[in-house]
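Below sits a lone chain in structure tokens, taken as the form predicted alone.
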Amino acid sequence: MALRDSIEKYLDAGYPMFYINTYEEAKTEDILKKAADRRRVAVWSVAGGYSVYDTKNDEYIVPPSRGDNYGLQNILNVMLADANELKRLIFIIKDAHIALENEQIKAALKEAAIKINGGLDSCVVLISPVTKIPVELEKYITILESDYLGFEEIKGIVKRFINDNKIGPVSNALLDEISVALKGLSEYEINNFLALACADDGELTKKDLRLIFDQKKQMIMKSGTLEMIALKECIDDIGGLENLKEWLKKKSKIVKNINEAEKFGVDMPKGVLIAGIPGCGKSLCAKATAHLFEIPLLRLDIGKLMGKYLGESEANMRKAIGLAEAISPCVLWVDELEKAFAGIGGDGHEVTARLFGSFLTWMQEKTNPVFVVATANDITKLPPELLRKGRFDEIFYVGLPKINERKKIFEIHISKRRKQDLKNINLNQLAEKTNGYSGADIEGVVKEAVESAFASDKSSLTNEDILDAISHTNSLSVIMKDSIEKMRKEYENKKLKNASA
């Protein structure tokens, strides 16, 4: 639902207080003074103080001093003195974040909701970029999100900064690609970038869809809730993993042509879950994942959702996935999920379970194409409304590399960083001698060779070097033997598809 249609739903249903969590203050308050339908419309900040909106010459106005000052404080005491200074009123506060520091106005916006609810038909609108709901006030206040612009928004955006700056041409198909590119900025910032993307050449071109790709590493990077990863690694990097990767590029052709496939029939892909034995490639498979795809990947760090204050960690998860969709199309990987939503059920999880219950939520009716790459180590610790089918479009489990896939990890290793020394490699003797290895055990054992010959000055990397690595090395299956064999047998049982052929 729309900001504006919400704001009017809950104005008309008599809800006291309203809490807007945005830095488009300027935008927030066009669309509270749209929705006001005849009702008054005051506003105050710490840098402007109070004043009144005057719909006939659409300006504020400062209205002639009632007191010493006009400070919050007084300007609430005044309205709950007097009724009709509430009647009818919505009372804008902006840096809310501020104002509820101090106790006296926590109790006065209180008695404010108290006396809004006795019929009043009256609002106090709490703006703030960050969300802090003190709990005297919880039951009063009505969260609110505010609205990511849309494509055809953003299109007008873009049309009116090229007319206004007089921009030369610009073709229908890069006007769509810069629009769909500038999805997840808020205006300001999409006129930020226009005018830096023509700062140089007085133009709109292709080259600079570079700089939104920067803008919105850097929108993301300030948000705090989600992180962009860049995308080295790619399908080719991944040694094995053969029914993996033939189900993500199946994937990856729905996802490159979203609108063929959806008037197709088919479904919106909502993502996999890859779970397994630590060091075999699951994070890997998340970074090539958004490779194939060609869209971002952001990464969700749930314990960065956690905040002090009553609320707050429900508005960051709302924060994280609202902005998720925004950019989408991309794929969000949530890391070590097991981690993630432990303890759910259990006494003192109240907030962990909220936000568990959040993120189902939207997994199961999400419609926006954000494709979710989550990983596990340990399967049995995650709550089985997880593995519910609706939630993920599929489970894969992933174990200890065969004979096969250790040799393709050793030969993607020693590529990387001696290829001349390929040639006389036995790959074969190094894949029969390391059953039990990890991929990270084995990337391991070429780093170690290849310093160890560095170090020895030799001119060239050898098998004996890469054998001797092997010797000194304790395999994932030593260390961890009798972890391994209880997740195998638990994937087993579950009949999870095996990430291998």
Ligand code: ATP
Contents of the next structure:
Amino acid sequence: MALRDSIEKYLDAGYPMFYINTYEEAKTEDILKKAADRRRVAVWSVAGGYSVYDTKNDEYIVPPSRGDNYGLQNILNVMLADANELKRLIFIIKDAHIALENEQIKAALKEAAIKINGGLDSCVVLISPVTKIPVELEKYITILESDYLGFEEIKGIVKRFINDNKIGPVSNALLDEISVALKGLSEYEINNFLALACADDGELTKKDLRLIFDQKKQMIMKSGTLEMIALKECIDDIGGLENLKEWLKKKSKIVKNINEAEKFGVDMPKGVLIAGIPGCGKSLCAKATAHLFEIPLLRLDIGKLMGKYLGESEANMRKAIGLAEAISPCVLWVDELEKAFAGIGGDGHEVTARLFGSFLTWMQEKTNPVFVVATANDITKLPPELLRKGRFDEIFYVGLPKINERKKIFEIHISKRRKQDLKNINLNQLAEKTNGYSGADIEGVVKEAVESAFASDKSSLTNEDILDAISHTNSLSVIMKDSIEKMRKEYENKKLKNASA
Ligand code: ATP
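Since the one above is the form predicted alone, can you give the form predicted together with the named molecule too?
After this comes the whole thing, all chains and molecules, with the earlier chain placed first.
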């Protein structure tokens, strides 16, 4: 729901206090003024002081003022002393995380919430770039999400920037490309990025897209929960897993032509869960998917979503999902899913359970082109709700590579390092000798063989070097014998699709 709609709904229902986590103070203030419905709008911030605006007559009752009289504590005292001051008012407190460090202010806000609950048709809106809700106010506060800018809004900002700065002509196609690249950013950030992009030659050209991409990567890194991953691996770097690769290719046709597909009646694919043995290419598949779909890859670290304040974890999850949606189309890779959602249902896992709930609801309802690739080693630890139909389009099981897959994996990793020596290598023999090896084991064998050939001053890599490395390597199936067998049985019981043909 858009911020304006949720504010209006909650105000009507008499909710006394909101918390909005955003950097976009000006835009949020604007939305709140529009939602005010002829109420007065008071605004307080650390640097800007205090003002009261009458939205009915479109004029200031108190113009922006600073000084001791306009300290937040004083203002709250006046409001609490006279109920009329608090009637039909939206009181916006910016820099809320700073204000809420003060015990007296917390106490005054609690009193204000109780008074508003008595039917004053008002609310207090706390705005801050971080979510830090003090326990004293927990039960009065509702957390709201800020809106991300839509494509047309971004395009408007870029056009304004071009006009204001008298930048040379920019084609409509480039304008569209730049606007898509700026998705997920605030107006302030967009203007900064554009200024930086123009700093070298005073123009906005195609090469500036790279800079915007790099800057955006920075910003996503700063968000702390999402990571933008560079796309190096492609689908041909995966040896075997033919069923999964075929499936992904089919989906890529839809994602790349989503408008036509939707017109034809095809739903936007939701995503895929890839589960199975470690080191057999699950992460590789996540990366290759984004490459195949030609869209950015974002990795979500659910562990990093956990915060220590009430509501912080859920707010982080919403923020991460909102950012992914704003950046969409994209692939959202949720790594080690079972670690994130393990132990749900047990005691003391309330936050995890709530996070899991919001993730499930989002998966179920999402219509945005965010394609989720979730990877997990141990599916037995995942809650059954996640595996139910309707969450993921498909669940694949990745097992140890079969003989023909091992042959291909050897070929891929030898080609990456010593393509010229491939003709001297007996791939069939290597594949036969490596029953029970994972893809990562095979890569390790090739790396070791190349390294020892170099260390012994050889001019090329030989079959013997690789056989030698194999003889030194303990395969995964030896190291993890029991758990691999257990997992294989579990996957067979669950009748999951095998990623291999
Ligand atoms: P984990 O669960 O431990 O994260 P994973 O299944 O995600 O393991 P990857 O990280 O994809 O495994 O694999 C590790 C490395 O092994 C890859 O970077 C790749 O180089 C190699 N590898 C694994 N499987 C394959 C494969 N099928 N084809 C080519 N290389 C592979």
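Nothing here was measured: the structure is a model prediction, and the numbers come from that model. Between two forms, the rigid core is the largest collection of C-alphas that superpose within 1.5 Å. Positions refer to the first chain, counted from 1.
Core-superposed comparison between the two forms: the Cα of Arg417 travels less than 2 Å. In the core-superposed comparison between the two forms, Asn172 has its Cα shifted by at least 2 Å. Core-superposed comparison between the two forms: the CA of Asp208 exceeds or equals a 2 Å shift.
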